[in-house]
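Just the one chain here, laid out as structure tokens, in the form predicted on its own.
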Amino acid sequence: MQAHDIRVTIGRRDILHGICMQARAGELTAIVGPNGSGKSTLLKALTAEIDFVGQVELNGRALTDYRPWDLAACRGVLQQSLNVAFPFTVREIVQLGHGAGLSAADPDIPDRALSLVDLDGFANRFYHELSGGEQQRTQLARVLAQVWIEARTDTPRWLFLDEPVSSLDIGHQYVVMDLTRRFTQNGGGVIAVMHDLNLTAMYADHVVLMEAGEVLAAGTASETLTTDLLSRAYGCPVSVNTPAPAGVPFVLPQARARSNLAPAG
């Protein structure tokens, strides 16, 4: 996936200022940054959910050249939130993705996708009765069924995920992140908006750090999740540490000096 000079204006406000980035099949690319930095807007531009200036290429082909059904066969999109107005069951939600994907002829995939996200036994429950985390995992099962994780194709498949672990407990966060790793190991590409910097450091092959609608840094976790860059992006002091022996960086907020927090006299 290649993005060239992506610009987005909403109303009179410029949100993205000429973003260029790339993501490779077989890797997880994480987009990180503070609230309002343009992460979700960038993901919506990359999936053509909003109008933008610039060009996005998927598998070497301009996004605008795809027919909708061809695009659905190679790309699944998990939005940050999705309102479901009708009383669908969990299985019916997953079937919406499955029917648009590569493996629509295999009737077992919806239930297998639900099993992957730890929702065995939920297929006949109504979606609106689920917790927020269960709904989020149902939507993930939908996009997994669309670009089936086990499908072998000559053309790479892609997952575009907007904060896929935001409503999940720590155990299910690992379930989801392990699924993204499995997807990339099978040749797919994942682009995910992430808030958790430690999960990003653990799982991401490539990180795009954003600030105020621009790319502040891009590279590996060790190259981008540094004390200086994160402190600048988030506007607060943070400390990046590397525990032995794994060498994976982790991020801790630093307490502000007491004098900065003292009430005005």
Second form
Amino acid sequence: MQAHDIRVTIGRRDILHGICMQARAGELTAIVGPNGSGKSTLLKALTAEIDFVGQVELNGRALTDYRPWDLAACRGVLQQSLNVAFPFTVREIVQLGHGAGLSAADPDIPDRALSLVDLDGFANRFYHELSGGEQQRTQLARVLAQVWIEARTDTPRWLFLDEPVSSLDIGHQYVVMDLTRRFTQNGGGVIAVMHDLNLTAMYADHVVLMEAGEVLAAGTASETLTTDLLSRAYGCPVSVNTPAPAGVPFVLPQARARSNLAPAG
Amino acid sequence: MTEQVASGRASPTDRVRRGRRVTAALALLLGCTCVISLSQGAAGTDLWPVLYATLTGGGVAQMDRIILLDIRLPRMFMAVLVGASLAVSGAVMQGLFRNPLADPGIVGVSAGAGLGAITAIVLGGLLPAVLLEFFGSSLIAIAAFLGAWGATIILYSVSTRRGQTSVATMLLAGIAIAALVGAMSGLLIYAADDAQLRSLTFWNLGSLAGATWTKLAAATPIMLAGIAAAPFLARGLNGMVLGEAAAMHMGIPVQRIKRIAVLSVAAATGAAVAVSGGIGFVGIVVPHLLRLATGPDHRTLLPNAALLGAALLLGADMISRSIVAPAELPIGIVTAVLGAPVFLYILLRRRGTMGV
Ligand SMILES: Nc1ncnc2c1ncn2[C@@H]1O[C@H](COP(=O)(O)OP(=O)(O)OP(=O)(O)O)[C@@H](O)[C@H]1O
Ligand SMILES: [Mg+2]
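Switch from the form predicted on its own to the form predicted together with the partner chain and give that structure.
Entire complex below, previous chain first.
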């Protein structure tokens, strides 16, 4: 996925000022940055949800060359907030996405997608009766069912996720992040807006750090998530790789899979 | 399967299957209602002897023949078509606005259709003779369709921002449109001459009592076009339940679906209003009941709404004909008595949760 010189103006406000970024299939690309820095707006531009100036290519083809249903077959999008107008059940919601994808013929996929996001047994519950985190996982299952991959595909499929773990507990954050990792291992590409820098450090292959509508830094986690850059972007002192003072508990996701990480640098 | 037992609710596959069973049951119900409505009426003509006589080649009294073929039959078709139109356009509109309260009668679309019809009656004479000749008796129906179309487009652009509809804005905009349209209609009526006033009054009384084959022929193609568009909208409306952006990401051509939905609502509502005046609440009651019974999936909701709407309006017509026989109660009163409580019930249940 290639994006070149993306500019977005809403009303009279310039929100993105010429963003260039690329994401490779087989990798998880994380977009991080403070509130209002334009992460969601960038994701909306990359998925042609809003009008923008600039070029976006997906699998070597300009976004504008795709017909809606072809695009839906190779990329799924999870938005930051969604409400459902009518009393649909969880499985019906997932079937909406499933019906839009290439594997729509296999009727088992919705239930398997639900099982992947740890929602076994929720299929017949009403969506509007679920908790916020359960709703978020239902929507993720819907997107997964749309771009279902079990083995490597010829043309990569893509997931665009806006804060996929924002209302999830720490356990389910892993469930979802592991799932995106499996998706990339099957050759898919994932572009996710993230707020949790620790999870980002642990899972992202490529990080785009945004600030005020521009890319402040892009590269591997150890190149971008540095004390200096983060303090600049977030406007508050951040220290990377410094343990909390004695007596203050801190929970580090990396402790779970230290072996996965490159040596801290 | 254990999951099904544990949740204690019918599974969605069941909802789809139940939807199909309901379709069959409703078709049967509609057939029966049609037969009953044909055999019932103020004149006391009975359907069966006439049918028997016709089939066996026996003589049928001229009077009975007129009553059946020129009074009851067009009226039955009219009730079926108008009922199906109102129910389907209600369901489509609710899908388009993602809101179970969006009903053409409530949010000013019927009022727009009314303005179109009134304009045609009062100002139609100003059109060049060629056009008048060309449109003939369809003029009122076409004008009503245009009025409904305009009202729907205004309503949609006022109440929907970036693919999200505000319920409060939609209902209030509906009130504003109805008021504005009412004022304009009043103005036209003020300007009308005696002959026009007579046809206005006749149109205004609406109801199904004025059903004739001519009227039916003028409005049927438009109503059928509106109803026939519905099946092509079902999948798109399902996707739009998650919002326009999500629907787009699921490969649904959102703009096209919206355009067709607006046209379909305008055609079905406009033509229905042109021939029957304002019959309210069918568009809200029928989809609501069906969503309770078989879920909100538009693939079953839309066809079932057509069948149930037709049967319901036929039933309401029979009530309106028989309750104060030999006089007739306007059918709008019957549907309002049945429908208004349902509307209030939906409002009450949603109070607090949807910011209404
Ligand atoms: N529709 C809109 N109209 C006007 N301004 C907008 C609109 N959408 C976003 N903005 C502005 O654009 C900027 C970027 O918004 P965006 O939603 O992309 O931020 P974000 O990085 O996703 O933030 P968050 O971390 O809170 O999700 C914000 O200042 C926001 O106020
Ligand atoms: Mg955001």
